[in-house]
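In the form predicted on its own, a lone chain appears below as structure tokens.
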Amino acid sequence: MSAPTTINIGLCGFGTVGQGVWKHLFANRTELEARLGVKLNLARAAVRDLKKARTVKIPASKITSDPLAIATDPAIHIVCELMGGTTLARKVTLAALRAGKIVVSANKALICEHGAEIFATAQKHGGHFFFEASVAGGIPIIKAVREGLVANRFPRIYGILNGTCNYILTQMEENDAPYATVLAEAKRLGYAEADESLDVDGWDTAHKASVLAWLAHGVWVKTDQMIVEGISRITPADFKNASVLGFGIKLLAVITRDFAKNELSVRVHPTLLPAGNVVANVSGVFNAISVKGDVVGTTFYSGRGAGQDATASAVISDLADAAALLRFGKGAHLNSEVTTDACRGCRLAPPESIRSRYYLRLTVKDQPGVLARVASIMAKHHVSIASVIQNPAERAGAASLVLTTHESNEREMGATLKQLTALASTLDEPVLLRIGDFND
């Protein structure tokens, strides 16, 4: 069968990202077509509400309310799945792949939950799946790990993968403002959703971490197999304490592989980073990712991680690769899975293998002997105290104890935290943050 000279593209989902893709493809189509040597035709778009007014105007003849009709239309070469969610999006993606089409997706939740099925379906039916926009928006991290750094194994990948959380933490630090106040402002500005939980509780970052872990190590790690913690319990006092200790605070995804033990760890949590760390200095809605390869050393990527233009940029990049694949057969390697040899025998690291230093904030009764009891519990679990900061608490008769530890592990810290929470002199649930000693 001869290669097509005109590539027909169907968009399933025409919200913020879908409209951005349509807008920028039309604006830059002439130059893109000249580079690719092929015509790009935006053939159809599926929308949820046919009557809804949209900023980007498209002919009524090109609009449908049935995304499955686009997925199965034999005239459509590339299907862009931009709907979000994991139910209808899964049906559309699998239908298009079963028809041997190329699917371009920005849906990290879909990939996290159904990635194995998606790639198996693509392989079985000769389809292809491109997903650059699913992680870190406009930052080309997927291509970097999969292509540019293909000679490497990856002992560690970590970074900021959620712009909403990074904006909130930046504003809290810079303006000494409480979480609730900054969250309300983030919603007003459109940086946070009406239901912010997916972002601030760490789940959006966890979905993206799952995709990166598969790319780097060939292992699908579900969110219930990770440590996933959010930012809602961080206070301005934590930023002040961190600053005294020489740190900032960021919500990070951390993916580590111990190749000697063949153990993989994927976790999402607020982390204290040294003030000189390059990721620690990325502020606002920006994302940043540090990738350590065993051949190249450490490389760093930063840019806008969300929003219409950044995500559309990544989707259009995938569309260009998909068009080149259809026209010239280039880029077929993009669909290949990580070889099984790369992950043979790899297991998820048990809690005792996940090691870190820790920051612990306790609100306790302001009375003699409390620190001694805390220290005794920590010693019982072989957790060594490195430093102590004592501050007055907001309530009468209470004190804030901030302790940092020498290196310990998740099992010992979990047991310590449980016993400290049950202590009669502990007034609030303790706040535990990890310290990122990444030495990049």
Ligand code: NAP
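For clarity, every value in this text was computed on a predicted model and none was experimentally measured. Residue numbers count along the first chain shown, from 1. By rigid core we mean the largest C-alpha set that fits within 1.5 Å across both forms. First, how it differs from the form predicted together with the ligand.
- Relative to the superposed rigid core, the position of the CA of residue 260 differs between the two forms by less than 2 Å.
- Residue 192 is among the residues whose C-alpha shifts by 2 Å or more between the two forms once the rigid core is aligned.
Given the form predicted on its own, corresponding form predicted together with the ligand:
Just the single chain follows, nothing else.
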């Protein structure tokens, strides 16, 4: 079959991201076509509600409410899955791949849950799956890890992977803004997932961490194999305490590989970062990723992590690779379906291997002996206290105890937390944050 000179693109999903892709592809089509040497035709788009008013207008004849019809349309070369969710999105993706098409996806939840099946289906049927927009919005981190840093093994990748959470944390820290108001604004700006708990409870970051871990280490780590903690229990008081101690607070994905023990750890949690750390200083909807390679050293990436334009930029970069692949049989996509056996029998790190310092905030009865009981529980689990701050709590007769520890591990801290929570003198569920001693 001869290579097409016009590439037909179908968009399954015409919401925030889909409309952005249409808008920018339309505006920059002439330059893109000149660069790529092919014509790009936005052929069809699928939505759920045909009557919904949309900012970006397209002819009614191009719109359908049946995304599977686009996935299986013989005239369509590239299917963009921009609907979200994991049920219909999986069906559409697999149908298009079975038809030997190229699928471009921004759907990290789908890749985390069904990545192995998706890549196997692509390989079996001669389709391809591109996913630059699935991690860190407009930052080309997939290309960076897969292509630019291909010479490296990756002892540590960490960073901010959720724009909504970073936007909320920044507004809380800088403007003391109420959580609910900032979340509503993040939704209005098109940053948040349709189900915002994916953002604020850390799941979206975990999906992205899973994709990055697979790229870097060739193993699928599911969210139930990770520590996943979100931002909803962080209060303005935590920012004040952290600042006194010389830290900022960010929701981080942390992927570490101990090559000597061959242990891999993938985790997501709010983290205290030293105020001078470059990631700690990335604000608003921006994402930031620090990638340490054993050959290159530490590299750093930052840019808008969510929103219509940033995400459209990443989707269009995949569309360009896909068009080059279709037209010339090559592209900058470098075996996206085939990971090397980068895992080499690695196992997930057990809790005692996951070590850090910790920040613990307890709301306790302001009575004699309470601090001694807290200290004794920590000592029993070999957790050494590094500092203590006592502040008045909002309620009468209570105190807020903020402790930091010397280095401990997840097993000892987990046991400590359980016992501290059960103490009669502990009034609220404790807040435990990890301290990220990352200096690059």
